[in-house]
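The data below hold one chain only, encoded as structure tokens and taken in the form predicted alone.
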Amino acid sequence: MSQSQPTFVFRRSPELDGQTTRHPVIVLGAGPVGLAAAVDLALHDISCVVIDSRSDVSEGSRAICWAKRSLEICDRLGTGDALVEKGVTWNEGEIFVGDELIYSFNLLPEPDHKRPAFINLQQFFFEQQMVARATELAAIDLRWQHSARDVRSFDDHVEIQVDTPDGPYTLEGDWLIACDGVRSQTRESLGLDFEGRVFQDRFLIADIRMKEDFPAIRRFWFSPTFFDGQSTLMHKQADDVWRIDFQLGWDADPDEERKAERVIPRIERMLGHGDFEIVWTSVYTFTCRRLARLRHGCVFFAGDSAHVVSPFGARGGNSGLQDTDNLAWKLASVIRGDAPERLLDSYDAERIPATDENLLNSTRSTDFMTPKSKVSGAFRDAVLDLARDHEFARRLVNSGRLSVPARYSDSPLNTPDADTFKDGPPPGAPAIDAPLQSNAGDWLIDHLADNAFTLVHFGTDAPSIDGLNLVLIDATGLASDRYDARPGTCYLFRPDQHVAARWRHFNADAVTEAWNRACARL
């Protein structure tokens, strides 16, 4: 039994009676990445035609774990409160061997957050929230039923040859935004291809209906008596629904263990009873792979259409949105002519890096929960054992390294600190959340939710650089602590809630000359 899902009609489009029109940006693919694409581009006052060939939202669990960073995009684009009212919030986490807790975790232990270390939300809750918020922004053409055939890249601008129940039309675009998944149609017709790994490994999903108690936290299992000794992993979602993550080796046959007599037992096995509902399953296999660029002139990947990685440690649809949050602010300055064409090439210089992190972490954990020789296996055994007891040996458990946010140390947009910081955010790195003291509920991230280059201001005074917003922070606790910062501290931060720089004291030269640097005008 699947979920219930709303249906998005088809609409003629212009093309189809024989209007011609060449669009700013094109966005294919209606999924997450693509529709917050659409939204961040929108908030930048720049218009988009987003293509898609369902009619309908995903199906299933799909992508579930929303990291912080992602949450705080969201509250960004318009759809933070939605989805966190919707999900299931946690923090905490357990580890098993057999059937014993070895030890337990918290990703947040520190108070005064906006957002939770993560939500738990089916994908197809994430995507109908991103629907109704790209329906409020009129910049926002989305056309469901319309699918891409063919993709054509000129020096300029792109060609789409889409295919539509009334015929197929071309689709012009100065740029694309390649969000097609997987089994990328951009990529295809571009003749591009991933490099990487493909492990012997599969898993099956199980989302099962369940009134159950169990605590909202991510529990994971390494050898459980109840499953012939694979690993397992549990997760409580959206309206009494229950992710299982079964560890099924390479021999398993996709179809035949995604059949009813063959999950049934094992859920059963599990949770010591059949009182519950098959919702959805799948079957999937490890992967960490990637394009060799993200950018190829005018069309931009993003999403599982540059790159996969293993579903332990919620790294695939956050990662996403972390490219598209990276993208769209820049691609709007390019086009509003407020920044060189260059800026477009420090989205590779940027979030190749951090895919890398993501690969290499991905691929870890898998190495981790299964061993492929006798000495990584006793290696990994030897870990949990001393895990039980030591702490060191618990920061050597790879049971999924959990989504974090990327830091661009190393980009060409920052500029290094010239005073010394003994702590806080460096360049590059996102900003951190802490409540402001003037009012009870006023979070420091939201106020660099304006789509704009922000200088945040520890002190009373008030410089000012026009079209830079000024946010100012009079007040000493969580903010200064978390950010280092002492009367006249300074942060410059992007678009995207990266710092681009700081300062112990403010110079309005200094400021002006790193705005530049970010912007690529340098």
Partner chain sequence: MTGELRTRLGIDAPDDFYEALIEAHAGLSEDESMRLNARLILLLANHVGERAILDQAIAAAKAADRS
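Starting from the form predicted alone, produce the coordinates for the form predicted in complex with its partner chain.
We keep it simple here and write out only the one chain, dropping partners and molecules.
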């Protein structure tokens, strides 16, 4: 990844020449989450300015595991195919205690979904694709080598003090989406607390390149025989790169552990050979923290600026993408005047419970891997002792509960079921994909990618409502099983592909009311 020329060139902004513009939206930070926010807004015809201090995509790779829901979001944004083509598809994981395989799992419970449970792809590839997509869209003004020094928020706008290679200027916007990462300047400028837990442990993360035919299975060792620490994780990425995480313990010296003369022998012992090349190494301490609220007037926090988790559930980047998936259509509706401003409060109502679920799962995994007391260590070891011979204990072994999409079960935007459903996604849940019978490669999820409210109707007659997308689906196929549908069943989807309401029979008034509720117009 070492390039002598900066990939992201600086261009002079009109503000530097005295022009002041109040932009509709500013996105601060062009990491995965900020870029997704900008593309999403552009697809809703909202223009925005994106600023980032960087001149290159992120160094190393950090995130590697992208979940099915993220891929579905990226399909909607237009980068899904490129990611899946480049990424390493995987569904399976294996857990070892010592040398012994004690448990394996498959994360895709059923076949016939367009996207796999996960792909592994280096974060910089993800960012490159998203930058390419953003560059195609005229509504996005991407400003590299622009560093936000201070952020001030007023009742109806924000002002950002920006430093550039040509000097400073003030950037003004009606709304700000702060995607400026774990060390968020926005959080700092607004004086907001970022509370939670720090785990007293250190992990060596090494990406290595080697030719190895082993399948792309997530392999996790507790008490490995090749390493005297607590655990090791190994996982395949694109271009013959493999991610290895060594749990070093709290006493490890981060500067020492990063040195090649320590890293290489460690990996040689693990692999039994030295036929690899180091691509990137880093030593991390992990935390689980979040902001008390994600919306502060005209400022929204999304991604790592809003919450951070330890990475063993791959819940960081994946949850950040769900943040902007949730926010973009709402902000666009309010800016267009299609919905009242209070719709934006539902960002907190929906994403705070989702954030808490991610924090809970990540905290539990980290507590298992890094027991916080002697007795929790004893229970952890007891689970691993028992896991060899007893099935129940294998289910308690926790090496990361991997990212699943949030269900906004208690959202005020939902219209609760009035009709009886035994199955299918309830209001608040994301769409479940299914192949449509008409022809191969025709997926239900692709029919929900128009960035608009969509009514899916199982049957042949076509009721219609002005301004609402309509999708007709054969009531006998696999889709109707997954949606517990009969002829006449309708599902109303939001632009983010979550269910707003569902009925056994179409009724124009009921659909309109649910649509209004989902836009906070009631």
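The term rigid core refers to the most C-alpha atoms you can superpose between the two forms while keeping them within 1.5 Å. Keep in mind the model is a prediction, meaning the values are calculated, not measured. Residue numbers count along the first chain shown, from 1.
Remark: with the core as the superposition reference, the CA shift of residue 395 between these two forms reaches 2 Å or more.
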